[in-house]
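Next up is one chain by itself, shown in structure tokens, the form predicted alone.
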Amino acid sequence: MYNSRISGLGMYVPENIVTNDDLSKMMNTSSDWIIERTGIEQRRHIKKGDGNSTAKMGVKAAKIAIKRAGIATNDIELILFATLSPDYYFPGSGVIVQEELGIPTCPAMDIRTQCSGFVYAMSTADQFVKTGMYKNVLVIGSENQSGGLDMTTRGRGVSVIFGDGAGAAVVSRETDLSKGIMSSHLHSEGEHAKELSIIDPNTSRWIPEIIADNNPDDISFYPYMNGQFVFKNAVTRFSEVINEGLEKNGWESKDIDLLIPHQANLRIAQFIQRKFRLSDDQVYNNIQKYGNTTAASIPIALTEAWEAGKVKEGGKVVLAAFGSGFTWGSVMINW
């Protein structure tokens, strides 16, 4: 018998930060406006020429989480990267990490849960070493997300929102049962699939059509999101899935030493926190930095609060997602 845990992490976010304020040049917005819809001040995007995509900022990411491991980047049996954003629609960016870091032959996979990402990638790694099958998973969630949004008036109420980044963990054999993921708990609801989504390109309108379409009001390609419904869905979720996995490990809510939820917006993650009655010690943002990175969000916030002296051996710490799909989910360790 075998439990899991995170042996190791680390994050990288590009250089080039973009303030409300520049968005404002960009766009019809306000800082005021953003902060107050959001709670976001910041975010960081790629620049032209500065190096990065999607799997190299993974790359950054992973080299931290395997040095802070403590173990060889060939002990690296699998390597799970979450992203909406790929370097290509095809293949994944896992592969791409594979061949960067050097790893000859091992497993790469990619998973398309958007903001839920990384809790379902952590959720697959998790069962992956305790059925003995692997000793060190390696998990990543990257997103270059700035150059797909529309930075128009027309598309702010998404593209103020949205970051780019990366996080990454190590996840190993643990042999005491009473240490590591306890569990997780994974749901999702393709009712509401076109409610937070990119429609197009598709199998049934590819990039020649769009292209032979040449039409200027087309925004298929852009994000679309139903705010306000996505809000609802976002809150009752959020709850749902916590305290499934509260009640499956016996814990309450004044248990939790530390909650980090997906950094989606700061209305949502203080609402959850009134909700649970956690004080400013037990939740964890930093989406006033950051923006929403989606399935970077995560892990970046989990190493923030990791070099920050605010995971503590022995913790009890509370990972939870809600995003397109629509997709949920949560992740319950003993640190």
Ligand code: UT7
Second form
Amino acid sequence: MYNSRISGLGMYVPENIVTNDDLSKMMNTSSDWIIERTGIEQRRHIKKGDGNSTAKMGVKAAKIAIKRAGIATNDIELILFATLSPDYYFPGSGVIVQEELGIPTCPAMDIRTQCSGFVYAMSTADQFVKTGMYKNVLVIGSENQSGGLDMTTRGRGVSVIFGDGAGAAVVSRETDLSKGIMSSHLHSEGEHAKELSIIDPNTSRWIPEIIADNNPDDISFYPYMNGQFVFKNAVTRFSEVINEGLEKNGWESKDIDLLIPHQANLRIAQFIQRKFRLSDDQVYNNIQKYGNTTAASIPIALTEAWEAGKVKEGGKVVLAAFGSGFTWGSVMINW
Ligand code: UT7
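Now show me the form predicted together with this ligand, since the one above was the form predicted alone.
Let us now look at the entire complex, which starts with that chain.
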């Protein structure tokens, strides 16, 4: 019998800082509106020519995580890559990471559950390690969203929120069953698939058709979000899935040493904090600096929290996410 634990963490964000004031020069928005509704003060955007891509940022984060795990790159037996913005339409970015890390061959798969991608990937890694199949799994969440956003007033309800960046974790075999990932809880509800989505291109409206249409007003390949509906579902599902994890392990909310919520909106995280009566020390947020980096937000926040000494040996750490799909989930860790 084995358990799995996080043995190394890393993160990378592009150097280019985009402030709310920078955005207000491109569209009709204001820093006051963005901060009041989302808590976001700035985000990072890849700059054309800076050498970054979704996979390349993932590799930078992964190298740090592998080093901190104290293993060799070739000890990685499986790569799980969570993203909604892969380098290519296909293949996924996991195989690019395998190549760039110089691992001769290993299984690599992309996980397409958007904001919940890292939680889904951690749960998947946990299963492979617990069954004894692999000893070290590399889990990456990485996003290059900026290039695909509508940076005009038309897209302001979505584009001010999202940012670029990557985070990575090495999930390794643990023989002490009281330590590591204690449980994970995953859900989806496809009824709401279109409420937060990019619909085109798809196999009913394939790329040649879009090109042939040549319609400058076509916004179907920009992200769409029914913001208030997503917000309402987020607060409900976040609460449910955290409760599910607490109940499964016999923990109470006061036992949580650190909650890392997916950084969707500071208002959502604050709602959850109040609902579970958690102190500021029990919740880690950094959306103020990076915006919503979708699958990358939890590993970036977890890495920063770990670097700041907030993740302690024996501490109870909860990861929770909600997003497009809808998908949601939690991971309960005894560090
Ligand atoms: O990560 C995955 C999960 N995602 C989420 O959880 C996001 C959930 N949703 C949200 O965070 C919020 O719904 C938003 C931050 C996206 C939007 O905030 P809101 O308070 O729900 O605003 P709203 O969409 O209801 O828009 C209110 C007003 C509208 O104007 P009118 O119709 O009242 O005149 C919008 O046109 O604010 C306007 N607006 C903006 N104004 C300035 C929308 N975006 C902007 C903007 N700047 N960027």
